[in-house]
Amino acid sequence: MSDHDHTKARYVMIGGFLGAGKTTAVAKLGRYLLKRGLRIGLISNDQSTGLVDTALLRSQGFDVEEIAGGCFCCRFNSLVEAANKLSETAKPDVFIAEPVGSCTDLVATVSYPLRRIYGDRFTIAPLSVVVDPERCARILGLSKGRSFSSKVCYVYRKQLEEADLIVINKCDHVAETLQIELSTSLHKLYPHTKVLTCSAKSGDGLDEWFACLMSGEPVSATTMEVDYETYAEGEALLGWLNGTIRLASKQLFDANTMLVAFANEIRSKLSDLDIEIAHLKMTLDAGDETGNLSVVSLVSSEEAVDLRESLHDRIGGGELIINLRAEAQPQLLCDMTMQTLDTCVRAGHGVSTEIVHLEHFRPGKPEPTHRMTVKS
């Protein structure tokens, strides 16, 4: 940030498709800024309530506001209200916002309106779009494997098109040849965009990216054109399931093993139906004084389940949050998840369950509060 902007808060938006690793990156950026003496506030976003991301970030000690019921573009006033609330409590120097992973057109509907309406309060960082290299390679036709239908891929490609920074994440999990091929292809497709590689999990490459976020400016001279009918149809092909379930058992059980088995069974059933998972996230909070969570992530029907964080001891119960997004009928996702819960949790581990919150739906058509465009 320049000297004359030192009184303004920095607004950083980290976008990208479901399963790209945005939340891990947000947490790493938060810690990076805290070490440099900056106060931060985080804003999470989803089509509904009951977010794994919010629970995970709060468990790490961050001040988080959650905006539910639509993307930032459709809940722009809620975004400003969340910033106001954080300003009263945490007084952030930097706001880090993570939009819904199926959302695009963020420059015209969020960045430009913030700059024009609230330019006296915020400086706007370059828009980052984080990508999972294996999924991105499949969508761009660089590698084979299960992917999404054309209208879902339309949303994915639009996210890439509007990015100031495309960040190839998970570089520690893929071959260097694929990283180079993907980076070269992205440079050719989007020549105005800076392409970076990193691993949010290991920390490799993050310093360069974070430096760009704190010192750089948005580079897009024009806003992109978006077919909102195709965009809406693409988003609506994704089924959404959010559930919060209370678990209890007379015998202590290994929650880490149980969650991995649960996720593996969901993956297997959806794979058998030729359904591609966009993202499955689960957290299990024992509710004890340690504040530890068991965290499981699955970003494709063809990939292995990742136990991101582990509970240290066997537990007697806790609160399970499930977020599942896949290109499938929401009712099918709900029925399959609940049946799998019965077999893997109740029958398999002798754990009783109580549903606290359960929603399954398709996202509605995006209707931005503002859409401000710039033409060349």
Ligand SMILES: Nc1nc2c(ncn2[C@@H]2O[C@H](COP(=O)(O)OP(=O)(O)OP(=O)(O)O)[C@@H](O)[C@H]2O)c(=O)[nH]1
Second form
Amino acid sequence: MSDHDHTKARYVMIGGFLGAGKTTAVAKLGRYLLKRGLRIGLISNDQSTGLVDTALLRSQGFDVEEIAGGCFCCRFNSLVEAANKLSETAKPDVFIAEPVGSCTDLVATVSYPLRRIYGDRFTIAPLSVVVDPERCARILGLSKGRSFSSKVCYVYRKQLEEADLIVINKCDHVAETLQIELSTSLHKLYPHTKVLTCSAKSGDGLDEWFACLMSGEPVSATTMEVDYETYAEGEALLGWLNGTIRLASKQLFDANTMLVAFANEIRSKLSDLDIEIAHLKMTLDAGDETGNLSVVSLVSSEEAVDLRESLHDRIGGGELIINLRAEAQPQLLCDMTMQTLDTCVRAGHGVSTEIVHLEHFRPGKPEPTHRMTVKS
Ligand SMILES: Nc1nc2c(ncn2[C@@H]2O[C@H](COP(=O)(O)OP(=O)(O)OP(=O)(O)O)[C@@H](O)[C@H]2O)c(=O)[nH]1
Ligand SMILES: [Mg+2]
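Just the form predicted on its own so far, so send over the form predicted in complex with the named molecule.
The complete assembly is shown below, putting the previous chain first.
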């Protein structure tokens, strides 16, 4: 921490594909910095509103500003406004920002512009790109299994290419042989990029990564070439569904079991249609004074559902947030999810449902506010 410039706030961006473990890492980094006496401000981001990540981080006691309705690069001014807003209240020493998981070209569209325009206020940390080892191994062709089509993989590879730090996450979950194989491949493909290995869940390897974030410099000697047509098409192959649904029941029910069953049913339906899930995440907030949530995640049609947080008691209702991103038509995702909600939650658990907010779409073509190259 000795290199930390106390006159300027540090801007840390934790990128990586959908479901890689960014939010889990953001929460860990937040706690790591708080323990060291630094003030932090968190910024979450999505193409739409009703965000699981914001709900999850707030439930853990963090102050979070949310930029909804577009990615950081396209809403650069909102990013600066969010930072200003946090500066008025929390006065952070460190901003931790999580960009949308289907976004790339963040160095040219966010890091450089921040440094050029607001260099008197921010120091920019190296850009981390977090990877899920199983997803990454499939995309690099090291292992078999359902993956995405080539244009989605283009976006994935561009994320890796621009990273200052590639962070192989979830090492508690995969065999060491896979970690080594992946690390060797990534070193070969991106020889100038530092490759780290960690588990955001267990905490292994995080100190080394976080120390790099606080003292390291961005590397990026050249600007990455990006074909914005392919990028836009790749991003738009992913369908997005964001829904907020009010649940109520005359009888108390076990929300944890219900959410897991609901997620399993969605997985099985999408799997039958040969659709790959990028990330299905849901929170159920009972709205009681404990602030506890039930949270589930599913990061591939081939993975198991992860109950990340549990409600301690049975509940009589609450607010369910659903964020689903998968390579499929948004309308299909929406119809299938609502139908499953109906059979699995309403009929299966005797819970009534009321839609508060529901939208499904494909992300629009990225049109960055700024795009600055090394030489500009
Ligand atoms: N086993 C294991 N699971 C992890 C680890 N880090 C994250 N996860 C799980 O991976 C899933 C996705 O984690 P998130 O932190 O929400 O991922 P994200 O990158 O923020 O996802 P998006 O915001 O949708 O792009 C959740 O089920 C997490 O519990 C890890 O180190 N080990
Ligand atoms: Mg996240």
